[in-house]
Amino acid sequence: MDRAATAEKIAGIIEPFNKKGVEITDASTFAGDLEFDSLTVMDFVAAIEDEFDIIISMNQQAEIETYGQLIDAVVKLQG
């Protein structure tokens, strides 16, 4: 799956987690812009892992701060 298709799929997954209706760009941060707390992050990561049938390690999660970085990581994990 290419980056655009992956981004579109993730956009659908993030929608219910985006409670404030923030406009999401590649530079949007989960902690700052979207105000995700640790529980929300865990639920969101689980939804991503289920949808794409991948595992995002704790180390990888710690390095992903923006929406764009998440898309790139998912594309890479899919091979």
Second form
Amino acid sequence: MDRAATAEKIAGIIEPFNKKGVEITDASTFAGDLEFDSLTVMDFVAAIEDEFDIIISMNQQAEIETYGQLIDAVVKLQG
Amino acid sequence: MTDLFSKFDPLIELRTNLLAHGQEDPFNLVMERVISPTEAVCNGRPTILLGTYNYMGMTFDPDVIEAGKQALDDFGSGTTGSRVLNGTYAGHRAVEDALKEFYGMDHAMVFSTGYQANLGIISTVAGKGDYIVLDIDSHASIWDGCKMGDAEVVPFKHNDIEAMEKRLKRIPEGAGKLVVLEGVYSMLGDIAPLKEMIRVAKDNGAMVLVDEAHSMGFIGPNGRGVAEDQGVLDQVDFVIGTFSKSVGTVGGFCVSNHPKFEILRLVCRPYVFTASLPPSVVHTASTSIRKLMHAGNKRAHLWENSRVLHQGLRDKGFQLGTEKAESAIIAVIMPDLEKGAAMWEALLKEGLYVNLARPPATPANMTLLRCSLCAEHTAEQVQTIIGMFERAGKAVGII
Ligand SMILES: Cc1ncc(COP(=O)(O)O)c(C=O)c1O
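Rather than the form predicted alone that you just supplied, could I have the structure of the form predicted in complex with the partner chain?
First the chain shown before, then all remaining chains and molecules of the complex.
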């Protein structure tokens, strides 16, 4: 799946997690802008993993700070 | 002033606010005198202990104490060295033999704490390119073991068999896999469906490590833990345990049937680069472990205590961590940290000590009052405890 299609799917998945309705750009950070706590991160990551049938290990999660980085990582992990 | 400690400011503020309400500090209690496994003098008051991990009440067992005293006389106060240099005494071998017998396993390796056992085994067994699949509610020592090693770390939702299976199936072909589970999860006192989880792990070619810290001595026909109770102990590659709970002293261990297990003594850094346990500790531990093999009556009484307290607190209207008593830990869910701290203090004034647990140690940001029962609590003490909870709960406005 190319970046645009991946981004579109992720946009759909993140919606219910974006409780405050923050406007999301590639530069939005999960901890800062989106205020995701550790529980939200876990559920959100699980949703992404299930949708794309991939694993995003904790090691990889540590490298992902922004929404754009997440999309890039998911594109890459789909191989 | 801004320095390296500035990151702790929010926590310092939270603590200051809590204590400003005139509360005794829940994380600074001193037990001035310990009378028995179930009673002590805390902050000047005679207190029933319901917040220790002394499940089997072994800390004042006369044989255990005698073994420790004898070892002090015979072997001195400490080993002053690592297990692989000058730190292996007869007592270390003896306690490893006791563990092998207790679990019916071929190998046993003793660490200075259970924390180090998890740190050492997990970080050494799972290396670069391997995958660790673990429950999200795992103990800090398991997480730290993951962090210390070079494996890819993949958590799954607590006790969710399907979530675990999905992740195992997504691991690249050929990668080594270690599934890490606990028998009893100590925050809510719930147990894992080990039978199903271990079957799924094995079907997917993973090795399995189970931390049985809170079940040893108590759960299972021989007190070997939840895996024994569910009939799957023979499928477990590594059991991690501790001497700091049912055994009644300090220390940690791993037991295994793996034919190459002994090599870990040379490559496991938290085993090699720290001093071994003092002789008195290993002698008290092996005496205690051998007595725990034959503690069927105590196990039965502890189950009874656990069930009575669970039912009693439920009947009074408290919200509990599990539907039924699944272990010797009964977690009472508090509405928030402030009420939890107030309840903790009210109980202490009643003469009852429980654990106050709060995030991040707890799942789902809960504040908990954790009660852990002891086989030495009498049936009367359990009734007294229920009465104390009722009075304190009404005073604080929780029930
Ligand atoms: C599940 C679990 N594993 C390991 C440990 C560590 O044990 P120890 O106190 O021996 O370091 C504990 C206790 O804190 C625990 O609850």
